[in-house]
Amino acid sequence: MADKIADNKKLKRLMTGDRPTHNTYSIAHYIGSLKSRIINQDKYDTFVFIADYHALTTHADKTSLISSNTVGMIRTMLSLGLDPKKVVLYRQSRIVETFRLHTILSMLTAMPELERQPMLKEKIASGYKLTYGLMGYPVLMASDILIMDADLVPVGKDNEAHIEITKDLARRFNSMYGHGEDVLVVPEGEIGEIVIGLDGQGKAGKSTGGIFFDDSTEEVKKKVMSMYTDPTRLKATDPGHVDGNPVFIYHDLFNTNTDEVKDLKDRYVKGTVGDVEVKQKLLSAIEQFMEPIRQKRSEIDKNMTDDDIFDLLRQGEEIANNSAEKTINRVMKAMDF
């Protein structure tokens, strides 16, 4: 793995990360970001990081969980098919050059840019305190991306505005200090879908309902059979609405039998199929998706200790730090420091 960066930098670089606020992912997160990194790991020089400092913006009182959550998230990614021989895995907190770049970029960021961020408003509305770190979240995210010379950044649609700030900051730095050259790579975002919660309210998550990769078959069944459907449909013979219906949204995402999905939609609109049948077939589709992942996770848990996971991270951090050092050296030289 130590030679990976030399071997792969001829490829464009994909870079993405996740906050360790939970020890696994929801299947909605798979649609939003995880699927892209797995599909693209052969096409891109892929860097995936655990954003442990970002977790402090909303979970500063739960740092004791970061280590175990990190291990759980890595195990889940591996069970989904992420190959540690192809992908650089690392922890944000171990890449010190990120925070040097963060300080520099913060000097180029106007407060109104941060104040109008949709996610900031969402967090405050959810009851989180407005801290310096929460306000500056997009600048730290930009530093994570730019320090690694990322070309492509897969994120959920709720992070799209942060990608735009990253691009703006890269261009601003290059214009101010580049002397006609691009010191910082201006990345492109790959925007994933936001999947609605099982209760039909907002995006899937712990509070709005979600199916997680560590859910048992019984837990998945309970969640699917209690899913929100069409509130205007009082009995199975009533014509129903398919558009915006969470059950059919999940069918479209996870049911590979497209003929079955089309048949269910046609009958639902006509009022000739009940919610129970529609949900049972969705359950079968999700279980078909989940079962090989559960089997792979069982193998990983049997064969990899937590120390093995941290060894993977340390190897990745050596590579990531080498890359970050090259970037910060360009930055300091461009600024005449």
Contents of the next structure:
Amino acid sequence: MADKIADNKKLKRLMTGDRPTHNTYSIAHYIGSLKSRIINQDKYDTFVFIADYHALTTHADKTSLISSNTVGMIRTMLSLGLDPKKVVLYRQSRIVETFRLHTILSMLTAMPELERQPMLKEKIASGYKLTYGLMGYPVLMASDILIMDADLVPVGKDNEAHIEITKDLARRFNSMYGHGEDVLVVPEGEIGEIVIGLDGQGKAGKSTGGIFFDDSTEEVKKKVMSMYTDPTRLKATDPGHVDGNPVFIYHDLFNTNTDEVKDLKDRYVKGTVGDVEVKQKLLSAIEQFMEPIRQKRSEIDKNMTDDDIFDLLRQGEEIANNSAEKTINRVMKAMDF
Ligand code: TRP
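Show the form predicted in complex with tryptophan (TRP), please, because up to now only the form predicted alone has appeared in this conversation.
After this comes the whole thing, all chains and molecules, with the earlier chain placed first.
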């Protein structure tokens, strides 16, 4: 089935993935990124990978977690509706041609291009060592994308600059070695929104407060009921602010009852509804969203062993490696190697 898709030249290719830093995803990540790959799996030849080597930029001392996180993330994606018969799933580390392309592209990358990356500055500010690998993160990401001839790359806003570098490198390679032809496909990015954490800050991660797909009903309740709201509002009768208020941001994203959301917002602004009611309704909405996903997950966990998950990855890696080999052959030929 997946072979048919890999050979189907008519479909454009979508390629994306994540670093295996957790064993599941947050529901905010679903909005900003996972949703797109699931909606698009019928429309695109979809390649989804686990960026395990990229995880080393921050997790070099925690490598024992990488394979269990990989399995957990795949299980979560399957429970969200990603269909392994349609989507090619694979691990970055198994696609060796990526690293050959990475070496070539690194020779075409000027240091200042890397030095001005916003993500780099952020990582250094949060205490990570500036390694050669962290510096080269965008070049490796460009290699992941370009080796697969991706047309569309859905990523979060924090990766937007990396997509720009990827396009620049593809164009640069083509103009240096293409003799008028596009050897590397210049991809388009699809930039997803970053959903703030429950505490109203940063992106929703483990530290800034996020709801994760493996959270129990009890845990979700605790998190929602202690969410940040409007700091200027001291009593339920004070007029409140809706814009930028995490509780309403999450209502807009997860509450399908738009009349209810509108009513809550109207009353909040007037000061005729308390935080507790707003949060309880949000809790029901999030639970409604999560419950079928939890059920699907428990089915998957019953029916699929970790070995089955690795089998899926190995099947995907065969297809992905085939595709990567074709790209590297074009690259070597264009360079007269
Ligand atoms: N940088 C992505 C993240 O923040 C992971 C990633 C690595 C990626 N290579 C990629 C995403 C290629 C899309 C395409 O999680």
